[in-house]
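In the form predicted alone, a lone chain appears below as structure tokens.
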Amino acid sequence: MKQLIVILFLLWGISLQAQQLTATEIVKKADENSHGKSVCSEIKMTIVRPTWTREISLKSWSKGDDYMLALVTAPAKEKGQAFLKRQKDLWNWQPAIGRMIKMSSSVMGQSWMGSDFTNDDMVQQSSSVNDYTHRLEATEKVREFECYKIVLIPKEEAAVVWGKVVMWISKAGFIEVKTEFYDEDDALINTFNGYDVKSYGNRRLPSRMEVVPADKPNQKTVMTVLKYDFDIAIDDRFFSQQNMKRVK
């Protein structure tokens, strides 16, 4: 009887080990949870500074890793600005001056419209799945979430903004709960936190996201989700320079 118990215990341990996910699989599941095959969203961004606060409203559409279009809907001064990713090409339409500007990789680390989010955060040029190697560092609790702590190191050939990224992804639901962004000298630059998790169809995601710079007291940018629609039908032709000028 004792031998049977030992054998069953060993088999249970082998089965449990086989079910364990790799760091890359965890990051991929978190990416699929937040993006799906396609997603349409409406978002309010609040830029908080020591002496002032500013709000920007926007709509965005994305499809897989290759296509993204974001449209600024308010305030009036910036209304109509659009940002497009079509495979490797990145564009910014500025209606106030009637110019279509091609964005280069060199501007991806710069601030998006004065916020603490980068251009790369908004146009999603780099991929947390494909442009980094992944290492499971530990399991830790962040607020109410039991999380995988995963270190992402950029691949040599990847054109990315960060020298290192550390993600905390919840074990239940694969939610990106917290992420730290480091420069090439291993200095912490920004910290992302996801709060107020809500259900969107069969997904659970933060409805409020904050980016806080490490070296700028009393400064942050808050992104509040007003609407999420996942896995909707979007034709590739939607993501075009012509559509940037007329989408609403």
The other form holds:
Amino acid sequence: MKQLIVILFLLWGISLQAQQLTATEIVKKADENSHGKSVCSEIKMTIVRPTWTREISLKSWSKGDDYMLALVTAPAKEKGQAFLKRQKDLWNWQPAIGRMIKMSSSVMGQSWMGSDFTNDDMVQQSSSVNDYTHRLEATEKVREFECYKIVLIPKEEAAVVWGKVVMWISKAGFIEVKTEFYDEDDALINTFNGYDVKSYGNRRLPSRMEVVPADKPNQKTVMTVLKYDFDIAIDDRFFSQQNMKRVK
Amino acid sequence: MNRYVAFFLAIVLFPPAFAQEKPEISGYISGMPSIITQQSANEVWWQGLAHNRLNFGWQWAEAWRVDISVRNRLMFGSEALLSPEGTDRDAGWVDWSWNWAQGKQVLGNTAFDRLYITFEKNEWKLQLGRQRINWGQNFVWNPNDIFNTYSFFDFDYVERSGCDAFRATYYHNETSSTEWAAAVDREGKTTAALLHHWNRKRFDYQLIAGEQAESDWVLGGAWSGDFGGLNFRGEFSYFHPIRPMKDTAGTVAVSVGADYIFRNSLMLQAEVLYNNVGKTFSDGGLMGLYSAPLSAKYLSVCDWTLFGQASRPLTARLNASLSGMYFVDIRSCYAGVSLDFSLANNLDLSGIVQYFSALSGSELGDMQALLGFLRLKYSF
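Switch over from the form predicted alone to the form predicted together with the partner chain, please.
Now the complete complex, all chains and molecules, led by this one.
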């Protein structure tokens, strides 16, 4: 009888473990929720500064972690510029001068077109799943969401902009609700918040995202989702140098 | 020539009923006063420039597209800065440039620098007409840019002129292609070359082979890639006279450059050019640099030239850059400062200063020139 109780107790423990997701699994689920197998999106970005604002419109296509193509559709001066990512290679097409520029990894930490988002945020050259180790630190409430708080530390060999990333992922729906980005000296650089969660097909995702730099709390960049189409049929060949020059 | 005109007129007047998409129109309008002082002339010149660019693009069928760009300029001011002969006839096979106002202190010009049709189907892309064929990979000097040359100092014309050409591109896969292009210049001389471009282990490579203006054979290549965050680029061409092939020396142009962006957004760039042209500064001294070089064969005025640039956004709206060039064999230098301020979404104000000087002991003597520009630009 005693043995049976022990066995039952053990089985109960195992089944509990199965329900308990690891930190990596949680990050993976959040990544899958926001990217799907493929996604086509239209986004409006507003750069807010104390005395002025600037708007950029963007159309982008991505497939998995490896392929991305983004096209700037406004403002007039930058319209037609395109960015192509294939695995770790990155190019920028500048129609005004008829030239394709190979971009180096040192641009990843830089501001994307003057905004508070980095180039890496936009093209996602680093992967929150593959380029970091993950640690579940706590469960915390962020606004109305019960969240897993996960600390991401870049793997040694990974070409990653940040020294540390802290993510709050909702328990329901695996939504990235809040993220803090730290440099190598553990100083907070940027804070990301996802607001106005909406349904896109069977997913729930923030439709308004904000990044606020830690040292300039009176400025921010707001990204508003105009369109999200998930799991569209898209061939790897779409993400080509030929297509980046003609995509609309 | 007339057929070329008729050909494009036919395209533009093509029944719009078949149009899949509406035409796209973009461009900019700018005003730019400038002053120039040159010590040798002991005079101060000034110029006012009103500049408008219109780009018209029309994808009238799945595979067909037409692009037309026109540049309208009204220049007024010191007579010495106006060159009506230079603008009235462009460098292309067909003359697409007209002076419509010409006086002692005024010059009005309209020039079409793009006027071509594109046919693109599957892996093929064919382009015919006035177009920019940009084969350059480096930042300042482009020995592979054999179809259109330009002057680095002409910052107000980033689009650069076009050439009258036919170009066929075949895309082997997502990152590799082969191009064949042939262009005819104003003297009726043909430049024709083949380019092969590919990507391997995070580097882009290209090789070119052809002939330039029926006078030189050209062999060249370039690379561009990432070296631990450092952008590392190089470009080289060898030009050999076609007639006579034997007992003649060739010309070499090699440029190697690198740039790096630091965490604080500071971008440093450096480039070195070797071009065995001897010393070709005689006409116009250093100011001769201002006009576009004759060909990719002559990229500088002496054998060795060094370039460096530092640029950084000082605020989200204000970008500053500082650049310098050193012409080693003639002991002369260039320094430039540029400030770009974004006034509104589509409105930019720029201040640019360019300074050229011969250093002590230079064969150019006591040459100095200072140029200042202020530009207000509205893009649409």
